[in-house]
Structure formats: C-alpha cells, structure tokens
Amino acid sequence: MKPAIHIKEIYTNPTSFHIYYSHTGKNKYRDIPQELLRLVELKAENYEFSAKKNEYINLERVSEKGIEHIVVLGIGEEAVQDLNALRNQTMMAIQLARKVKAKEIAVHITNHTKGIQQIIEGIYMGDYSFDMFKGKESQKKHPHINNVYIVTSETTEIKKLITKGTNSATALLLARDLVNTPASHLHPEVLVEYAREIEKKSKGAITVTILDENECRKLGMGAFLGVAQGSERKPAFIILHYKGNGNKKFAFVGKSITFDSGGLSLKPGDSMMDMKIDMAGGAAVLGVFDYLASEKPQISTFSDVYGVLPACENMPSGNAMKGNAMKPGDIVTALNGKTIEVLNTDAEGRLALADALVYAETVLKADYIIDMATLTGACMVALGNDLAGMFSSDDEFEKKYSVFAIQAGDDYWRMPLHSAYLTHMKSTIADLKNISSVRYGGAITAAIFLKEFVKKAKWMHIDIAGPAHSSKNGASGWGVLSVIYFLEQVTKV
C-alpha cells in the first residue's frame, strides 16, 4: 500500500501532520504560516534550533491551533544541491509520522522546483514497510499514510515532478519488495511474470525476450546453466529492451540468483537465511524498467537500453538420484568460449554473470554495461555494510555515474582492478577457475574473473553484498534510484 499524493494550494485540515522545510536558517521559516510563526520560533530558540542539515524540532500537541504535530526540518544552507539529504531527511518526517499514527500528511514546500522530486521519493520511502506476510494485528500497529498533500503552487512543472517522483519511488519500492520476497514465493518464473507485467504496463516502450533452457544451451551458456542444474525449478534469461534517441547501447545487468543455498559447496546455516537476497541485481534491474515503463523518458545519450537477468536457483539436485547438481571440479564452457573449472558451486554468481555479459557485449551490441550483484562476502569484509564496492574498466564511465550515485544515495568506493591478480585464477586444466587459489582479495579476484567476459564495452561491476539488505532494514533498492538519473539525466560518456 502506499500513499495518494495530492497537491494543494492551502490545506487546513487541523488533524493533519504538518512537515515544513526551513532553507534558511534561524528565525527565517518563511515557508510557515503566520499564525504558527511565533511558536516554531520559540521552540527554536528554546532547542538552538538552527536548520542545519539533520536538524529537526517537533512540535506535539499543538491544540491551541487545532494540529497535533508539526515538524520543521532543517536542510542546511547547501539543501539545494544536496538531494539525497533532502529525501532522507522527508523519509525520517515520515517515519516520525507513522511512529505517531498519522493517517493524513501536509507537506508544505516552497514554490521552487528543484529537490520536489526527492521529497516525493522521501515520502514513499519512509512510508515503506513489507508487510506482506504479516497478520491484520501486526499491522494495525503500524499503520501506513492515507493522503500525502503538497502544500505548493499546482503549476505543470511541479505536477510533473510529483509524477516523476511518483514513478522513481515506485520502481524503487518494487526493487525492495521483490528482495524482501522469499524464495518459496519468488523463484524464476516469478521474475518473468514481473518482467512482462512491465512490458505490459509500458504500452509498447519495453519489449521483454524469455530465453528458455534449451534455447541457452543452443547459444552455449555452459556457465549459467551449470548453476541452473541442480534445481528443479526451470531457469530463465530475461531480456528487457527500451529505445532511446542517442548513439550508444547501454545494459544493465543483474545477478538474480533468486536463492543461493550454496550448491554442493552448501552453505553454513546462518549464511543461508539471507540467499533470497541474492537477486538484489536482477531487482534493481526490473525497478529500473518499471520506471521506464511508466515514465517513458526520452534518453538522448543511448540508442538502446537493455535489462539483462539471468534468473535461476543454486540448489543441491532436487533429485539425488539423477546427480543433476554441478559437482566441485566440473568445467564449465562460457558463451564466449572460456572453460572454467568449477572448485567451489557456492561461487556461482560470477558464472551467470559471465554468461549475460558476454550476451549483453557480442549479442545485444551493448557499448557500456553495469552489472550489479551480491557477488562476495569480501567486499562486505573490505567496506562494511554501506558502501557497495565498484570495479570500472573505464575511469571517465564510472566518473559519470557517480554524479547520479551522489544524488540518489547509492554509495559506493572504487576498488582496483589489479590484474596480476588474474594468475590465482588460472587453471591448470581449464581456462580459468571460478575461486582463486589464495584467501585475500576476494571482491578483486571475483571482478578480474568478470572482466574476462568483457572484451571493448565500457564496464563497471558493482559488488552490492553489503548494502543490497540489511536485518534490521530489509532491502535497500540500491542502484535503482542512481542508474535512473544517469539514463536521463548523462548526456555525453
């Protein structure tokens, strides 16, 4: 469920949750009413409230004015240019709203439009929990916004902006749900009926392709159907198509091992309570393309947007007897050709990764790809759980994308791609293995493997094992919201 947005000139509805944004410091809240001026200025003088950034003063139980909580936040001086804190901090006024069961928002605004479309995103977010498999109880407990309304000027600009906004969010809410979805609900065939229902949804704009397991084995994606193998259920390689008007291909690929038991190297079982998790690129991918779907923007730098998803369990054989599951030391053979010796199945999603880049470069064309995966533990080791850790074949690419990065909140820390690292990965009965023959290093070894199945494309890989999902927070959606703005807003790479 998620809230109606409306936008108001005045709105005085006196059970309301006010939220007002200060841009200008102490004692200058010109975007509060008179009638409430004096009393935001006292409880400011009283905190030393200043707005600053994450500065924020609640005012509860205003009965005098008929309002029962207003918030004033605080952006600082630079809130204009700093978007991200601008959602983040709506998310907070959000969440202190359904803390406090407020069922109706009024968020009042200036009539400048930049920052509009955050503050919607920041209203959806914050107002997101997935409660999908909770009972009725649970959820009377934390109820969700009604109305949202936007205290603004209605003018075509602005409506446009919370249209946008509206979209971005969702798609990014879509990237949560699907993450936060267990495996028994959400396998393959799962992610294929999501990838039509936006073909659908986009009246033409997308086109999705289904290839099926024996059309891979056609192709000769040895590498993602050896992970496929050990479950019963079917795999699937997704493919999503959106035109724009520029020169240039661009995919999007996401690792959707939509669970990751291990296979034969089978996990411990704390490990494996999160392996849903291990579609966050495949998410990100499917949030992307529903926001294409419904936004329709016009893309000037690329010719051609592609989603690539390469969708399939890791499992142990669902029938022993038939010894389906890929057994340490098996070889593999890649589209492009490239053997790999598989030492351990629990390092499966570099094999499906090396399938659709290889796909996404020799078949599609495409002439810049990211991938994105939950791809290793070490990267979590190296950066923690907030930062995904990036890898780029191309510094002037990924300089670029982390503009947009910047302002969607993705985070990240560029890593090296140092090659000599690539001798752990030889065989000596296969072109490559699939672990390296030492301990250290292993997000750098896993994106030199990857980088073997990219030959010209501009690439960045993106390990997102830490801030894909969190226990305490869920899914994250990372990676949709930045590769978003870079598709609409990057004008030259």
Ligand code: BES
Contents of the next structure:
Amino acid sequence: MKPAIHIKEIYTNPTSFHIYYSHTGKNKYRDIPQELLRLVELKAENYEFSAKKNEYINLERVSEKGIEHIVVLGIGEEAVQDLNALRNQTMMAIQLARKVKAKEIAVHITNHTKGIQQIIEGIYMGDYSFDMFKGKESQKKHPHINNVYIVTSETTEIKKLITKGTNSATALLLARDLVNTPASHLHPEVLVEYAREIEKKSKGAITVTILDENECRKLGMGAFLGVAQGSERKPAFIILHYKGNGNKKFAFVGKSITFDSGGLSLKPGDSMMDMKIDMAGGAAVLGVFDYLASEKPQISTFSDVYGVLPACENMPSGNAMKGNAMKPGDIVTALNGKTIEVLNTDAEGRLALADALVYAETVLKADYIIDMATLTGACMVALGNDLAGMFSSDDEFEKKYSVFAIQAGDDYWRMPLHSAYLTHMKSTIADLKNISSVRYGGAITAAIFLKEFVKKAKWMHIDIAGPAHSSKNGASGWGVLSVIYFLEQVTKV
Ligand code: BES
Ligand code: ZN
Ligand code: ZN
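Next, report the structure of the form predicted in complex with the ligand; the form predicted alone has already been given.
So here's everything in the complex, that chain up top.
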C-alpha cells in the first residue's frame, strides 16, 4: 500500500519522523522551529553541514517532546532549484524513515512550492518496494509508511500540486511494477488489460485500440508478427490516444517484448535471467498514459498524443511439434514494404519497433516520435547502467526534451546516428538484415536500422537497456517522468 498523503498547517505529533529542507547561506535553518534549533545546530557541527546538495543531517534521539527522528536535507542554493536533487533527497530521507520503521512522517515544505510535485514523487519512490509476491512475514519485516503529513498552508495551488505529484508518482510506480512483474504473470494480454484499465479510469479522455494478430497481418506488419510467431501467447498491438490543444501529433512508442528468450537464437541462461524487463519501453508508455488518465493535463503543443505498444513474447516455439518460430535466415516484410533478413532472432526489438514506427508515422500521422526500448546489450557496454543512449534526427527536439530529462533524473548520453554504418545492415538477398556484419557499435547499428523506418517525422530513439532495471534495485521507471514533464510543459518544438 502506498502511504496516504495529508496536508496539515501545523504538525506536532511528538513521535513522528520529521523531514526539513535547508538551503545554503545564512538563513539555512529558517524552517526549523525554535525548539529544535539547538539540537540541529549541535548535530550539524559534527557534520559540518552547510546545506549543500546531497548533504543531510540525520538526527536520531528521543527528546523531551518525544520526537524520534529529524532529517534535514541540504538542497543547495535557493535560487537554483534542482528538482531532481529535491526528489532524490526526499526519496533518500523516506528510505531512512522506512529503515527505522517509522509509520508517520511529517514533511515540512514551507518555502518550496515550486518543487512540491518532485517532493511528492520522492516520497512515493522512497516508500516503494516490489512486494506483490512476498509473504506476510517478509512484508512485516519491511513495513511501509502509513501516513505522510505535508506541513504547509492548505491553498488550492498546493493541493493541486500534491495531486499532480501523486499522479506522476503513481504513473512511475506503475511502470516499475509492470517491469518487475515476471513473464509468468505479465504477457501481452495483461498489457492489454492495463491499457483498458487506463482507458476506463480516464472516463473518456483516453481511447484504446487493440489490433489482434489478424488485423496486424492484414495491415502488413510482417516484422512484428515474425517475432510473435514463436509464442503460444497471442501478440497485441496496443494504441492509446489522448487529445491535446496544439497542432502537432506526438507518438510515444515502447518496446513491449514481455519475455525475450532470444527465440531460436536462444540466449544463454545468464543473459536470459532478466528478460522479463524487455517491455520496459511499453511500461513507460503505459505509465505516461496512466498519468494522462488521472491528471488530464492541458497539452498545448500537441493536438494528439499516441502511445504505441507492439506487445508479444519472443520464444523459440510455443509448440515444438509445429516448429513455427521464426528461423535465422527467414525474411520478413515490414509495414513499409521493406524486407528484412532475420539472421539472429534475438535482435527482435528492432523488428517489432520497425512496424510500430511505420504505424506511428504513416497511420497515426505523428510529426514527433519518441521510441524507448531495452534494445541492445551494446548500449550497456557503452554507457553502463546509469545512462540511456539517445539518438535523434532532430537537434531542436532533443534539446527541448533534455531539459525535462534532467529534471526527471532520466539521464542519458546522446549517441550518433552515423549513417555510414547502414552498409553493415545491408543484406545480399533482402533490403536489410537485422544484425550488423560488424561486431562493434551495436547500439548505433540498431538505431540506424530503426531510422530506415522513419521518414519525415522528428524522431528520438532512446535505448534504455542499461537504466531500465538493475539487479539491486529492480525497475527504475526510466522515461515516465521526463515524458510527462515534456508533454505538459514543452512550449514549442
Ligand atoms: N532485449 C535485448 C537487449 C538487452 C540486453 C536488454 C540486456 C537489456 C539487457 C535485445 O533484444 C537483444 O537481445 N539484443 C541483442 C542484439 C544482437 C543479437 C545484435 C544484444 O544486444 O545482444
Ligand atoms: Zn533479443
Ligand atoms: Zn529484446
């Protein structure tokens, strides 16, 4: 259960866990009440606390008044509000609170209206753990926080921001839950159910269309269906739609392979272990639409916002007797008519995305497309676990998005769409092959392959194989917040 958030003008529950924020400079303790000031100052001496970003004081004691914990978070200079630091700092403090099994927390945000949304996100993120499949005992050992009191004045503006933060955090945590859920419990049909839930919750603001296998075949999505054909589970091509007030169309495409065994080009055991996460792109799309469903924000730049999830499993064969899986050497035809020689069935993401990108541009008429995909191990080799690899056909689009990615903490590094590498992707018997003839630069060759399926649209491809998930922390929800902020706040692209 997520903690319940309440607003309180004044909060003096003596046994709670208190969180304060503090800026560098003379006035750094202005939010700390008189009766606590001495204590905080004493403790701060040991820490040499100057309220710089990432500094904090963790005061554990039982005072005369019975307060158990006070955490003062340094968030740097007041003029430069770092929204990402504010969220991260809050998250860290909430994690401390959970560690000491605090049930009730007071978060004092007297002077921080601008970052309220991020503080709320940090609260939910700090309390998050994926325990859907854990027994009662282990849940008891790591109890969640029950109530969080936001100590601030109860204005309409603040209430709205708290709701907004709750909605964006809920969206992020939904994406995390989806990615953390194993393939035994999450397959294409389950993604369809989630999309339908979002549609229902939106009360008319979002419409969902599902194309089944036959409809995909009729349209000509041979690349996507090639990936799907080895699985007993039916594919689903999911489209979500939300209306804005602008004049450009935007599509958010997410790789949605609910399990990537590699297909007949089977992955070795160790590499297959985490492959339930291969729908993290699609999870980010559903997260964003979950936000649109509950917040229903005005979108001033785009007239239409689409989400596209080509969802299927990549399996060697659902029925070994039928032997119906795609085989290395097979040729499939994508929605734009291009033929692809599939030399490695483990390079399946680009096949599913090829059809989804063509669909977004030619059927949905998207002017702007972002695709997010756990696409290549090579991107992880290049950039590690913290950073996504970003490829863009349009500098301005990338620049606009980057502002929100920084605020969201969705860190990435831009990589080149080096078109000369297209020669490595040319087949002798088809238009393209799905793997490169050269071993190196795998993230780039994958991006160059995708580029063949986008014509005029301004496009960004983000390879999230690294940051989507870590074995220690599980799913991150990478991409949800940056796209939410971008859609709602970008003024011109
Ligand atoms: N889903 C994987 C990429 C991946 C690897 C994501 C590790 C997250 C963690 C993708 O479908 C894949 O298998 N890519 C191959 C491509 C290769 C065969 C050209 C890879 O990266 O090895
Ligand atoms: Zn694969
Ligand atoms: Zn994959």
